[in-house]
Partner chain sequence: MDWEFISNLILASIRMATPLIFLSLAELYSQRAGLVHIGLEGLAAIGSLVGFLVSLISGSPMLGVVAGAAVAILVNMIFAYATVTLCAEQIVYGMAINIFAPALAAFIYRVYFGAGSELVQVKLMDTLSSTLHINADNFLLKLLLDQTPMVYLAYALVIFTAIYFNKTKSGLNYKAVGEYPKAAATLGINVIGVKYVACIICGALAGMGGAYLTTCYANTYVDGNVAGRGFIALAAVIFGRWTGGGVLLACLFFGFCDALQIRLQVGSSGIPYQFFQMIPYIATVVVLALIGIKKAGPKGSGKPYLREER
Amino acid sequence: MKNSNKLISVLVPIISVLLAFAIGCVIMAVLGANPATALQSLWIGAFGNTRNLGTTLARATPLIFTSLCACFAYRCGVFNLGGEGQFIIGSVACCYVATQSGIEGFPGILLCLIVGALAGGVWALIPGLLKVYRGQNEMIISIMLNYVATLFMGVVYTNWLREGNVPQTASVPDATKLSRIFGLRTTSAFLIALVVGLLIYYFLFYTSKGFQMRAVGLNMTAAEFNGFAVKRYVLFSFVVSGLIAGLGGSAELLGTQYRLINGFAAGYGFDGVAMALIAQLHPLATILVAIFFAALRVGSTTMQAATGVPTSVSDIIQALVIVFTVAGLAMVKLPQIKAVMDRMFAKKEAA
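Put the chain from that sequence into structure form on its own, the form predicted on its own.
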């Protein structure tokens, strides 16, 4: 039974991707393009050469951080929808340290990453404290804090740290920028994201504290009756998820953007939530899903140039993957469908 559940959890996202691409191919054909040629162009645009591969991994890096942020919090049964705000606050703190402290080189990079992560953790602690001690809804509070963080960033780059007449901050010093990997556009921020994902995976599935945190996420009431410090784990999950997002904001600023401008980090938070759900809150699967979505976004530009298929078709495919995955996972949990599938697997095992 346990193996059957694992198989279903793997098959649902795969089938969802295939269905989404099938519908995408129909749309491409209606638009007068050859679906095979369009998909080939999509692949080439995302992975066709080292330059395109580097662009894909660079686009995937912030998505990995925000999806891991959501993944960690959801594993404890809390809904942190403020990953974008925590990402932004981390980048703001990082920008201030990078441009105002005068510390450069490796010490400056390390200081910026630590300060950005801490800023994201403190920002995430706000909804955590209000949930634990005031019984407030963490989803609403974390979403509202996204807008607060965005507006605060606007004040920073248009007023406090504005560079001349342009509504943007000064660029971080060259010595404080993250190094590129093998000459690609991808920076060491991608490696940091991979390390964070591996650490989260190890903590959740190979440590006693991780097991207890997952137990709290499955049933807070039962965990509390068994003596688990539920409030402490809830706060811990908020802080750590905020640390992950804040670290991502710092890495994105030092590795790709270099300055705060209008539209920085827009949409990263909710994209991360969707990717974490598609990956079913598995840290390693979350990384793969983030790379998949980044490939769709990067490759769609080449697809449009080669076949005339608009990039919006790629957006449709992404949306369909999310809808089909969420709907599929909900359907397999219905009692009627679950009973049918249990009988099917029981017959297979008996045979």
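Having displayed the form predicted on its own, please output the structure of the form predicted together with the partner chain.
What follows is just the one chain, with no partners and no other molecules.
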């Protein structure tokens, strides 16, 4: 029984991806391109050589952070839709320290990452506190704070830390940039993301605190009756998920972007939520899903150049993956469908 459940939870996203690609191919064909060539160039653009692979992993890095952020909070039963705001506030704090403090090199990097993470955590504390003490809808609050954070970043790059005529901040000093791996565009930020993912995995499934937090997420009332400090866990999950996003923001600034500019991190928050849902809140699966989404994005540029299919087709495919996965996961939980599948698996085991 347990094995069949696991199999289904892997099968549903895979079938969803195939369905989404099928629809994507139809769209490409309608636009007058050969779907096979388009998909081939998509693949080459994303994984064709080590350079492209490096770009894909670099693009995946911020997405891993925001999806881990969404994943962690939702494991505790609260929806943190503010990953984008926390990511941005983290990068703003990081940018301030990196360009203004004068501390460079490894200590500078360490300081920047810590300050960025803390800033993200503080930003997430606001919806967390309002949820716990005012019983407010944490989703709306965290989304509103996304807009505030984006506008605040706007103040920083058009006014306070602006450099020259272009609305952007100065670049972080060379000595504070994260080092590249094998000369690719992937930086040590990717390794940090992997470590964070592994730590979350360990915490959730191998510690008693993690178990209690998941219990709170599955049934708050039951957890409360069992004497778990529900409110404390909710607040904790919010702050930690903010820390993850803030760390991601500073890693992205030091690793890839180097300066704040219009459009920095736009859409990362909701993308993260989508990826966490497709990965069914499993931290390691989340990393894979993030790499898959990044591959679609990086590859779509090559696809556009080679076949003229606009990159927004890949956005549609990504959106369809989430639409199908969530519906599919709900479908297999319906009693009638569950009964059919149980019968199927029972037959297989008997045979």
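Note that the coordinates shown come from a computational prediction; the quantities given were computed from them, not determined experimentally. Definition used throughout: the rigid core is the maximal C-alpha set that superposes within 1.5 Å between two forms. Positions refer to the first chain, counted from 1.
Visitor: Is residue 29 one of the residues whose C-alpha moves 2 Å or more between the two forms after the core fit?
Guide: Yes; residue 29 is a residue whose C-alpha shifts (by 2 Å or more) between the two forms when the cores are overlaid.
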